Each structure stands twice: as structure tokens, then as C-alpha cells.
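Below, in C-alpha cells: the form predicted on its own, a single chain.
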Amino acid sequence: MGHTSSELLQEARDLPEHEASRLLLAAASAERSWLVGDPAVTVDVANRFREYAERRRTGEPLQYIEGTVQFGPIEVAVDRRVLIPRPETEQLYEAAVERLRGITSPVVVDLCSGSGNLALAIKHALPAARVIASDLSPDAVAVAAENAARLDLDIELVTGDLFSALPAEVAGSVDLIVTNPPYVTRDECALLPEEIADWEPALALNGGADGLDSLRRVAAEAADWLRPGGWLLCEIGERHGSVAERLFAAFRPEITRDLAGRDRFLLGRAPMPDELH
């Protein structure tokens, strides 16, 4: 006997409604106007959505469950190998690609890439640039790979720690950095609720002691690969504000806030030759 959407979701009734529906749209891959009216459900979906619901009932994030996100223009899979893309992230990449307009062919790097979400949603942006996504887990390289292609975006990937895997004819000529790197301080991983300590790779999230391990390095070797004037622009940590605006003194940074009001943001620039002087 078939069921209806209304039946099935109050099978789920111990999930919040708004989760119990985006796992019922995602079982039917369907769009919210499907819901309208109570259509009924066949039984392949009906068992996919119970699937689903289970699946949620162990913490599994709703996100790795749907198997995409939507990251400002784009629509990226994600899954346990790459952290999940925050809304406040589609501001750096608003930010970079404000920043690259009325270049003709920009060379864009990204570190720490993930899913790739960033370099591809400026390479959608501006297909005339050239983007270089490096991630230092394998893992996660293969999974912008599959965004990369699934998209029909041509990007660089290449695999390794920061930019040690970047290749060499680009050093002194990137026009902008962009990086989401680790942040999360060694003792905050600790308490992190379990949906994202359980699930999202520790590898994306863990900082080192005070979570500035790899920002550190991105301060002391970004001006190697930027072009003078290029930009950099870093996500950080809510707390990190005064202390990387010093690390990154060097390029006259800017710290700016998201959308609930926290430091997260820093935005500067490789110093011109007059101004090394």
C-alpha cells in the first residue's frame, strides 16, 4: 500500500519538521512545490526516506545526507571527506570576485580547498581566470575533482600542503589568494558538537594549539606568489581578528565581519615596490 507525504513525515514526526521535509524532497528528488498537495509517494522513495530519516537519527549531517550544497551560484556534492561550506563563506567569495573584476584573465589561487566550493564558484564567475585549488588531503581533491567535472568547470587541482603543490611559473604573478584554512583551536575541536566532531574531517577544522598553524604560514609565504598589489584574502577564526591583523601586517589588512557580526574575515594586499621602501 502506497503512502502519502503528509504519512511518511509523521513517521519522522521525532525530527524537526524542516529536516524530516528536506529528507522527504531529497528521497524524491524533488523541488519544494512537490510537497504541495500531499502527493503520494512511491515506495522506492518511501524507503529512501526512511533511509534518510535513520540516517539523520545517528547525527549524520543533513547536508551529507542531501549529498549537495548550494554555494552562492553553484551547487556543490559534498560527503564525509570535505567539510561542509558555511553560508558565511559565499561572502569571501563575493569578496574575491569583487575584487577581480576588470582584470581580463586573473590567476586565482585557493588553499585549503575542499570540495573545491570556492574556485569554482569564481571560476562561474570569471571564466577567463585561471584557478588553482590546492587541498592537502587527497580525499577532498577527489571530490572537487568530481564537483569540477559535474559543473564542466576547468580548474587546476593539485594536491598538497599549502603552496608547496602550486606550480612554479605562477610564483609573483597570482592576482588573488583565497583561503577557508583550518581555524579551530586544538582544545575548541574538543567541543565541538558531535555532528560536526564525528563526522567532518579533522584535518579541515584543527588549527594546531591556538588555530593559527596554517594562517601563520600563509602570512609568511603568501607575498612569494602574489603579484604586487595582488589581494589575500583569509577566513578566520572569531577571536583571531587583532592577532592576524598583525601576523599579516604586511599587507595592510582589513578584518571584516559576517553576517552575525564576528570576526571573520581578512582582507589585504601584497605592498607595490614603492612602497617596500
Ligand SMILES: C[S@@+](CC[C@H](N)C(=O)[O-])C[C@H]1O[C@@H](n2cnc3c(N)ncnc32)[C@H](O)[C@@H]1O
Contents of the next structure:
Amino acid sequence: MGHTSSELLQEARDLPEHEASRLLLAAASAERSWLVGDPAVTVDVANRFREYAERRRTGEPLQYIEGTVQFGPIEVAVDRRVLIPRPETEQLYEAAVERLRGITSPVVVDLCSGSGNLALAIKHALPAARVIASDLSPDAVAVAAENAARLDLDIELVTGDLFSALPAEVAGSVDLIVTNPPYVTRDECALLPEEIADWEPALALNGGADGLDSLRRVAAEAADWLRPGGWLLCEIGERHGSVAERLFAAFRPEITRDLAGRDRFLLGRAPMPDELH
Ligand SMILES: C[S@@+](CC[C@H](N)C(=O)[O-])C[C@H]1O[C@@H](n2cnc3c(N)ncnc32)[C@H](O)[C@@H]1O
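The form predicted together with this ligand is what I want next, because the block you gave corresponds to the form predicted on its own; please supply it.
Below is the whole assembly, all chains and molecules, this chain first.
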């Protein structure tokens, strides 16, 4: 015998109600309005919902079970191979697009690109941009390639350590580098909630002893890739504001905050030739 949606939700009452509803919507590939009126549910949807609920009970993040996340104007597919894009990172996307508007065909580099969320959202907003995304994890690059194909957005994807795999011909001509590198300190990694530590890739989180391993290298190498006056936008850890300001002093950085009021972004510019003395 079939079930109604409320009967199924009742079966999963050990889960928070909003989570069970999201899982049912994912199982039915339906919008929220579908739940209004307590619709009947097919056996396939009921079985899928029970499987999703079981996965959630093991601690798997909702977004991996749902399989997608909204990031700015695009929906990005995610699974265990990549970090789940966080809502605050949308501010980095917005800051990038704001700075690139007015440049006819900008060259943009997304370092540590993960699922490709930043690179793809920027390409979506600025179709004439040349967008190059790079990540050390071949798994992450594979997910970004799947997302690019799904969204029909033509970006260049390379696998490598920070700048190492970028095409040499863009050196000195990049209009904007955006990066959300791993910045959790080694000690903080040990204290992360299980839902993050057991499921999301350690490579996406662990920024070394003080969390600054990648940022330090970005600070040292970014000027070789940016055009004079080119932008450097980084996501940083909430306790890294002052140290990042010093690290990136040559870029005259501004530290800005996320919606919770925490230091979260560094916005800098490569010096112009007349500023180099
Ligand atoms: C914090 S995640 C950010 C992912 C995505 N850009 C986002 O905003 O959700 C950091 C990413 O950096 C990658 N990564 C870590 N070390 C790296 C390195 N040395 N060079 C390039 N990518 C690296 C990880 O594989 C991971 O995908």
C-alpha cells in the first residue's frame, strides 16, 4: 500500500523536521510547494526517502545526500570528493563580479577551486571572461568538470599545486585571482564537528600548523600572475585578519567581514608600476 508524504515524514521523526522534509523533497525531485496538500508518494520515492534518512542517521551531511547546493546564481553538484560550498563564500563571488564588470574579456583564476563553485558562478555572471580553475585534488577537478558540463559553462580546469599548473601564457596578465584555500589550523582540525571531519576532504580544510600554508604561498606568488592593478580576493580564517593584512601588505589589502561580523575576506590589488619604488 502507498504512503502519503506526512506518513513518511512521521517514520523519520527522529530527524529534525526540516531535514526530513528536505530529504523527502530530494527523494521526490520536487519543490517545496509539492508538500502542500499531503501528496501520495510512489514506492520508488518512499524507498529512496528511507535510504536518504538512513544515510543522514549515519551523520552524512544533508548536501551530499541531496547532491546539490545553490551557490549564488548556480546550482552545484557536490559529493564527498569536494568541500560543500559555504554561503559566506558567495560574498567572494559577488566581490569578484563587482570588480570585473567593465572589463571586456577579463582573465580570472580560481585557485583551490573544489567543486568549481566560484569559477562557474563567475563565468555564469560574465560569459566573456576566460576563467581558469585549479585544484590539487584530481577528484575535485573531476567534480568541477562534471559541474561545468552540467551547467554548460566553458571554463579551463587544471590539476596542480596552487599556481603550478596554470598556463604560462597568462602570467602577468590575470585581471583577478580568487581563492578559498584550506585555512583551518592543524589543532582546529582535530576539534571540527564529526559531520565535517568525517565527511569533507581533509585536503580542503587543513591549512597546516597556523592555517596559513597556502595563503603564505599565494602572497609570495600572486604578483607574478596578476597584471599591474589586478585584483587578489582571498577567503581567510576569522582569526587571520591582522596576520593576512601583514602577509599581503604589498597588495594594500582591505579585510572585510562575513554576515556574522567575522573577518573573512582579504581584498587586495597588485601594485601599479609607479608604486613599485
Ligand atoms: C576550502 S576548499 C575550497 C573549495 C571551493 N573553492 C569552495 O569555495 O568551496 C579548498 C580547496 O583547495 C584544494 N587544495 C588544497 N591544497 C591545495 C594546493 N596546495 N593547491 C591547490 N589546491 C589545493 C582542496 O583540494 C580544496 O578543493
